[in-house]
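Okay, so here's just one chain, in structure tokens, the form predicted on its own.
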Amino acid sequence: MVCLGNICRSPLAEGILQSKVNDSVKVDSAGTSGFHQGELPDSRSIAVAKKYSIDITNQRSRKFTANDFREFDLIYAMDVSNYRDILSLASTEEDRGRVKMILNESYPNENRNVPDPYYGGDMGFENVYSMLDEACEIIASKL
């Protein structure tokens, strides 16, 4: 799951999808920036993710790096400018096939932005919640 500074979205994104999965599935998140390498996720993205039963306290922010395609099969970019940052960093088609928009999951072929929440108030985040919760549900019947 990655975002731009891994604290609002692809946080929240990695706790959602990780509890619809089984501990066998590896989930992570990263930024595509790391302005906030080391941090905490945003508060409202910890209080979004609290008030469904998720607790995502034990992360922390990280710059997505090309290592990332050899560790995961599938990288969901959480918008566009992002997606494209990390196809950047890709150096076979094999990665680059790695690499989806996750909207694409509820709405295909749309390539819809998830929202950047942290300007947008309390309700940016639970709308995001909202959003990645429907993506996620589709990610983990898949696997």
Second form
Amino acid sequence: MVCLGNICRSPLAEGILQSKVNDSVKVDSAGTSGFHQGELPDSRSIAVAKKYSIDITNQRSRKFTANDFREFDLIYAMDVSNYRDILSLASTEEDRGRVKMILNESYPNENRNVPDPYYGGDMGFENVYSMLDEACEIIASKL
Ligand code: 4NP
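Now show the form predicted together with ligand 4NP, given that the preceding structure was the form predicted on its own.
Expanding to the full complex; the earlier chain stays at the top.
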């Protein structure tokens, strides 16, 4: 699960998907930037996850690297900017094929973005939660 800062959207996506699959499925998240390296998720993401009984306080922000193409079968971008940044690190067709826009799970071929809630209010985080929950339900059913 990849967004820009790895403190708002992708930590929620990681927590939600992990809650829907068993521990044999390795779920992780990262940011295309290293701006928030080592930080906890945003307090508003922690709060909305907690509201739905998901604890994301074990997560720390890290930067996405080309090595992630070796570690993970599927890479979900939160928005088209993340998608392009991830693809710029891909070196093979196989790598490129692993990268998906997460909302294409729930809205196929529409290339919808998960809006960045960083500068908005709490409702933005609730909205992001609900979009990610819908998409992760579909991902989990396929896994
Ligand atoms: P995220 O949100 O990509 O969903 O983690 C953001 C968090 C921080 C910044 C941008 C987006 N920032 O510019 O610091």
